[in-house]
Amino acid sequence: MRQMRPARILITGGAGFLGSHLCERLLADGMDVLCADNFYTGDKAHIASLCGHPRFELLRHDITFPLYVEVDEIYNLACPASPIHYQFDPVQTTKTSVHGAINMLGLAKRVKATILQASTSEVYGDPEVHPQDENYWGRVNPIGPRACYDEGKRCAETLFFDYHRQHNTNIKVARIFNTFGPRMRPDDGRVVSNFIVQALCNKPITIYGDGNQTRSFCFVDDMVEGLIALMCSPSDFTGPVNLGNPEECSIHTLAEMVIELCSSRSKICHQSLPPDDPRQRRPDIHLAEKVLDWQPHTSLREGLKKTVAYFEQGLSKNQNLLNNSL
């Protein structure tokens, strides 16, 4: 852990799903937090309760433009993470990953801050090895509809390690696997939020493909712990390091679990599998266990219960919003 507590931490994408949880946790740890977000997918409601906090500051900013602030640590989380949002404007998605990385690395270099990149399991593409460890270089389609995100994140990793080698910038790279929990957007198109919204509205549960494809789902609180553990790791440890839950689950099993937890009358229906959708996704987290002393502790069922409760509350407040997200 940190021997000296830094004065100020910048979180880009801090009003997003994962970023807002990280803001809360770091404030609880006694940090000064600067949240930067352009609100493309972030939501002011996620950080509304923090805005009166004396150690919290909110800045509307797009990281494709330079940012000049004084900080000790940077968590670079800014980038739309769901296919619906990152494919809506793929050029801007690539700019956010690449130009954003250049701008945040430039900031880290100027102020001598440690910077953490929120990379993704998507750098492994549709993998030929299972589970995926950090030495696997991946199998990514560089010209497909998902490439704006996949290749953007891969290029960001390249930039991080080049800044580290060329400028001695202190970097940390986390490859984040599927993460879920409260504050997911009901319209983000990700499988957990899709299934929960459909189940709560008693609509058909949409499975793409045969449902035998697998994913590994990590609850957001565990992911936040992993990111902080990585930032606090020894200075000579850069990663990349996988952060995720190694418990593997088929999409069909997930759908059945959501139907049960929602006490839903929904039936399962199947549609065609999207292009380049990976068949398997499961992290090898031995490196995180060894170096960070980290592993997730929240079971899929326990995390889903908390997430369903969050969406149930949203359903009671705004039935039309949830219906329109289907």
Ligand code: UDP
Given for the second form:
Amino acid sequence: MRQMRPARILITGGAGFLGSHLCERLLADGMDVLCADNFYTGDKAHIASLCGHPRFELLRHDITFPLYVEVDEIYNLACPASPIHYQFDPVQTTKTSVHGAINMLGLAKRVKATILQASTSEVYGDPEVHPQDENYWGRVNPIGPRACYDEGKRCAETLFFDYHRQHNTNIKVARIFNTFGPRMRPDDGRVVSNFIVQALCNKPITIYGDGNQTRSFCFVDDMVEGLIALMCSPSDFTGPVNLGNPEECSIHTLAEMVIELCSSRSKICHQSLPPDDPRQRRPDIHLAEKVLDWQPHTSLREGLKKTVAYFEQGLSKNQNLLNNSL
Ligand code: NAD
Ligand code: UDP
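What does the same protein look like in the form predicted together with the ligand, given that the last one was the form predicted on its own?
Full complex below, order starting with the chain above.
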């Protein structure tokens, strides 16, 4: 008699911030997890506690090259997400999104796996529609410094829908809005980690521009729930679906909240705004609420408290790492 075996799940980018939380959660749910990562922005330390687990396997692999494995589900998360990292080698960023999508979709087609794409709110660019819903086509500068990421992710979405129409591949597309939490790297460059590290070291908080631009920040545990809910959704539901926390906040308010939660003596300093920086961003999550029965439960303040606690621990362990990241 054939034994029932756990579902085999491939997570590309599994050693990254979001991916490592997803690996942990799916292992806890009894799945067989294969993490593939080239460690471009990922960190072995994020998954060190999982290595040695009988249902966990780690593979050093760059998804711009084909991968031949047998799996039931694929979460395609591999791609640097922070502007400083994705702009460092923009050609590689586009290759990761586009060649990576072709390779992972080819794998999904061959083994008949369901594949989920970690797309992004960046497909909406600097939006004229607020809040953004999934029907909005976006306003992206195709030749700006953010384009390697934005257009790469947009092209990946195109590939996902063409594989679905042409080859009947089971796809799920999540448009992820700004997500934060423990395991962001201190040198990640994104706003939440920058502000917390600066505040804990009592260094100036670097607001780019006037600080009136807005973002909506989702705590990582809520995002992981959303991604799993999407993977488990009815097979005829492909998305794209927004996943994020609609609690919108200006960057200035975020800076003040972080200073308060860190009991910091930091002062705010203003630096120039990077080109094409979106003015506002807030997800309309009605579709996720309706189809996935999902909504975030962690407020920005609660999530920040947990994230500050994580960085405080790191600070006491490794003062140099934090100082060098500033
Ligand atoms: P991250 O940079 O922490 O993780 C990305 C992971 O992908 C890293 O481990 C990195 O080493 C790996 N990687 C990069 N290029 C690769 C390649 N060619 N082959 C194999 N591995 C590669 O970023 P994150 O915040 O965890 O984001 C994960 C995914 O979610 C990304 O696809 C990102 O675009 C998407 N996303 C994240 C956010 C967010 O706010 N965190 C928002 C929107 C979308
Ligand atoms: N930002 C900032 N100071 C920083 C880092 C970022 O003011 O030290 C701003 C950035 O210009 C943007 C917002 O914070 O307006 C969010 O930036 P992040 O890189 O986290 O995400 P994204 O712009 O991709 O949403």
